[in-house]
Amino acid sequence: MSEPAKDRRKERLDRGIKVRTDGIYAISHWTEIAYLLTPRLLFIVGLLLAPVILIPFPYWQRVLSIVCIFALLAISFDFLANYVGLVSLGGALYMGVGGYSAALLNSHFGLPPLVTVPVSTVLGGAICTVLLLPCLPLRGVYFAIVSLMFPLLAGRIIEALDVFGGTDGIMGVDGFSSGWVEQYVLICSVLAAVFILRRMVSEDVGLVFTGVKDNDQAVKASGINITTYKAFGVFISSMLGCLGGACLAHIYMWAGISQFALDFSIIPIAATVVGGGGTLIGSVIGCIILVPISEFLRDFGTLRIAVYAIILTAFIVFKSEGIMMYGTRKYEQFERWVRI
């Protein structure tokens, strides 16, 4: 028979390994190894097995590809906002530049998709960085507003001057050789982006990024060129977005003005809020939740914007830290009943 509730209280404790190390692991038992590896393996293996699980549902295999593209954009936004201190609403610019670059390289120079994607990633990242370079002294809402203007401006210029196919876009772009190549290129790109950036932010360059975000004048007083580091952060962020745009051009076998649509700027921000900013992985989790919801609500047209608003409001009010931070805190603690 259990003890009366009045004679007990609930005690919450941190797991021992977290208390002892907090990032530097001194592992002494297989249970601690399992504790550290389980969430990481679930994330990696889950993404890698997703295309296989979705074999009976080809439509959702394509949705998985779109999830990965938005995940790249969300990681890009999360990194730039929470590690460099630049809130960019220019995700649509990255998508458009990456998509048009891949389409032009493929249709005019005959390069295959597995060549155009990496080339467009680097080339598009360089183009976006040069465009945003004059805006780097701006911070906060000012940089956000200016970065939002670029995709709007790019779409209107292409339409007005009738360049790059005008409103019809660039057609006849080659697709990936198979759906498997498409999905695993994107999945491996998302995994690589998460783990490379997590490694980077823990190195010296990550400390400089954090310093620039928290107090750029103090970093500048130390003799470090903050503009160089901001430009480097924008280059990394824009490369991720251009990678997604290049893949999208080959998935749809077309590149057009719609790749500058504001959805590519708004949904990554929403995913970061839902998943948890400053975690990188949380941005991916947010996309895994929001993009399928968007597909379910496609028949409702613009009403899905209202659903997004409700979801964001709920998370900001009740779980402002995001799913990832909440889940991490719960995972690193356990509760037990003890006698008073």
Contents of the next structure:
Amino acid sequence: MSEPAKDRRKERLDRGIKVRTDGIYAISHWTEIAYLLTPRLLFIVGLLLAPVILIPFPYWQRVLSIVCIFALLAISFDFLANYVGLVSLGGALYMGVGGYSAALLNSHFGLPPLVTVPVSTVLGGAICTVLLLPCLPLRGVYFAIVSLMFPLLAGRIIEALDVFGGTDGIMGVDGFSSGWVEQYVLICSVLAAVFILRRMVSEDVGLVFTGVKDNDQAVKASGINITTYKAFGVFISSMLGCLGGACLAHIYMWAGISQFALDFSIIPIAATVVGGGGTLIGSVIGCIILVPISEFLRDFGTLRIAVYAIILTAFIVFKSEGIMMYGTRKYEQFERWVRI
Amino acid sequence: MNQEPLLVVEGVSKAFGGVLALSAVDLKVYPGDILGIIGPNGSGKTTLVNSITGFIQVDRGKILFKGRDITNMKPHKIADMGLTRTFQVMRPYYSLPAFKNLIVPLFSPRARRTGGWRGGGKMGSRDTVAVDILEEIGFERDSYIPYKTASALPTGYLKRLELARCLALRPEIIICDEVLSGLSMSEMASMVPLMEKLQMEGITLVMVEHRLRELFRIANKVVVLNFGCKIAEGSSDEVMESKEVKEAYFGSEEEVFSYV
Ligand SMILES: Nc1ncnc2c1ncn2[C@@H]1O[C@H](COP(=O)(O)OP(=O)(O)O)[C@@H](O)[C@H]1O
Ligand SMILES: [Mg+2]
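Next block, the form predicted in complex with its partner chain, ref. the form predicted alone:
Let us now look at the entire complex, which starts with that chain.
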């Protein structure tokens, strides 16, 4: 950024496509349609082509799957925090519940991955929602803390009671039939999650969620049960996490206590901060940046966390709006210097 | 009046720690009433509204709405029955445009059952009904104001938005917690006919107020609270003449006229 001089200032002009409110566009010409669709298509086509581009690098194909799993968690966090107003650190809980469900369904009932994944998504979502139900009246940091206790507890309980394979976990889980299935199941899930949720939050139900976040008293005074809506929000969000967890169990062909690891709660939040909260796509972009970095840093061992912390701090200090907001602004507005 | 009362409050008491915010308050609201509730600051008016609408639990007493016991029921259930309220501290959904604020109540079970304000939700889209309500309540339809983000609206419009939120539910009673206070003279001048219009539409109003002149003009009965006790009740004139009221509420006799 150049030095702000005294006799000039930066002027920002909208590109003149957006009129009235968000989401209502007056489109007249194909160039304008292209202008609007390009970023979306770039995102979709880019993700869909990524496994093909990465054919020469099988290791990075696997990283791509992990990126998608974290992206699901990050979308789940972003949705719950920025659209429903519940800051949940329960990512690890969703991962664990999803992973163990898929592993159990597969090893005990012999169901194939393409069945266990959707079943554990819904079943796991329901289990997590029931677990979090008593905490729904809590707000802000209290909800965050309690949601963090669950994954910690779950790991210890499995260890102490020696259920579900105890510390060894559940081994011998089937993998996906091929790497392609693995990657495309995940990529399609991420795309579906982003676009379905973005659609939903602008529908009338989505406005009720916004209402719960902005001011739950007024929602109550409107004759709406906020607990129902919060539970619904938690269900959607934990389904996404469980979907990721179920896929992870099939990728590693194993489910164990490490699926309740705090990384699954923390990294999605970092990704949302980096990418820009409240956009859903931003959190995916955040994962695309952070997860590969974390792979690069694997050699540094625990120093990884330090590097992470520095990146995160830098983002909060210098670009607190997140990449997504910054990019949107640059894309939709002209900027120029004008003399005063 | 030989009608059944719509809302009955019987001996309601509420203490916050050592402060007795309400002590054995009785109240009856009949269909079509505009009941005024007045009292100095801290006399328990808002606490009474919160008790009736389920936002706080009462310690003692009973509240009946349409003959049903609603004491300590959940706020959303009470609202669902048609007993709605505004908040003294205005609570719009700040990040949404004004008309989108009304989508929330229009999406509520009650509005979907009844069609919302004048049953409009059964015919048009919720967005249209929302703008209809806002127009009814004094937002200029063809201006940009209904589309403006709630955080950018001036106080007068926010007060109206509070009322609009209640109307969207197609309520039987609206309890207004100080909708007139904080308004300019001209804003108030337009609110009074609005309240009268709502009464004509068959909505019963309970108006908790500080501003006496406007309230006395439209209320057909006034209840006076002081230190959580009901100290007087009657028509505007009777209340104004009552000695206890002059002493408790106005401090001294002369001051009455500076208020009214
Ligand atoms: N949530 C609360 N906690 C403690 N005290 C309260 C609370 N709400 C109200 N009070 C007290 O109850 C009394 C009545 O307050 P309120 O009903 O707000 O009066 P009004 O609306 O007539 O100005 C005041 O003394 C106030 O301090
Ligand atoms: Mg008050």
